[in-house]
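One chain is shown next in structure tokens, namely the form predicted on its own.
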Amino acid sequence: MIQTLAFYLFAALVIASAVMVIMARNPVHSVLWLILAFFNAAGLMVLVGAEFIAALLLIVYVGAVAVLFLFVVMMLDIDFAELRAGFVKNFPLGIAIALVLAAELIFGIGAYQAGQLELGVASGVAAPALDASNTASIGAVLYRDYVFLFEAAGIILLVAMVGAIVLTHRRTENARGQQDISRQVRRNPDEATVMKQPEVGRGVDL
């Protein structure tokens, strides 16, 4: 029974932050109605018995995503004004675009219903390991069976970063961020920031 509570209760809380993502003014809260929304996904997954997917949606989508774009909006100065513009501007093409993939769905699910798809049937490799929870499964499908395809992404994952690193910090005059180290130690101490003392009423000399 409360299983059952607890599953509507985290599906309408789901589906109440998904609207309230689309239909809030702020971006800002956008993002904050978007971390509820990953939150309570994750408690359907603690149900369904997917802890290790539950896991992920905190750490990853929560704890880096979210914050990320929480941060990346709150830092942009962003014209409500043209905002709105734009988007009655691309108006036609989202609507356009939405019929689009809503025919596709419904051709889908027709196409499932009338039997016209083939599933595969799971064969029974790759079955849990007895007495072992969801995570100690997957990882050892992971690192058992997939081992050199996950050494391969993080791998392409790191010459992602080293090349973005490189692409940030190249050399170019007049470049903002970049430290000259040797002029720093070759400073001379009178052109370094004095302290003014200025009397009431009156400007400070420069």
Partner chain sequence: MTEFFQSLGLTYEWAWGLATIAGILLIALPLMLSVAMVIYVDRKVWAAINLRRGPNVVGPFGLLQSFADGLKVFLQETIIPSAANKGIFILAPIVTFTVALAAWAVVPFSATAVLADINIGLLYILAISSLSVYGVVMSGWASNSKYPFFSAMRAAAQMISYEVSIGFILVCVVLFAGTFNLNDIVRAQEGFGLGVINAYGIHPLLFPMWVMFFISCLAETQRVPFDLTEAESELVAGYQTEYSSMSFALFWLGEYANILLMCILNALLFWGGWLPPIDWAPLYYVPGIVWLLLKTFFFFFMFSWVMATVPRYRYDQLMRLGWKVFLPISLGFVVVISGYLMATGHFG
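Positions refer to the first chain, counted from 1. In this text, rigid core is short for the largest set of C-alphas that superpose within 1.5 Å between two forms. Remember, predicted model here, so these are calculated numbers, not experimental data. First, how it differs from the form predicted together with the partner chain.
- Positional change of Val28 between these two forms stays under 2 Å at the C-alpha, relative to the superposed core.
What would the structure be for the form predicted together with the partner chain, rather than the form predicted on its own?
Next up is only this chain, free of partner chains and other molecules.
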């Protein structure tokens, strides 16, 4: 009973906040609605027993991706009039894409219902220790049977890292306030100070 109630609560909130993401005028509000959507999606994940995925949704999407979105949105100086003009211009294209996606969804579900496809049949070597928590089960499969995909994910992350630097990093030469800690530590009184005994009226050469 509670599970059903919780499902409808989360599902309704996901849909409502997803609609608000599109409808909100202020992009910052959109991102905040998106966070609410992620949060409720995590709730749905818990309901189907995928607690690790739920935690990942919160840690990665809410904790990192949405922060990035928020930064980007705050950084942009957005001209709303221009955005709306784009909305009218791109509206037919958007409708077309939505129709294609809907058609694909219908085909996909139809084909799956017809029983012609067998999706995600495990090789059988996986599926270790069923009593383990699902975090451990994911690990046991991912790092033994899908090592190649896992390493490929690593390469993708590397590409993303390099891409981010190439796109956003401006290298400034001899920047102000750059601290060289080893130089600071190496410095000793003998090098840093000199004793001078100037004669009266002569001054000091520095």
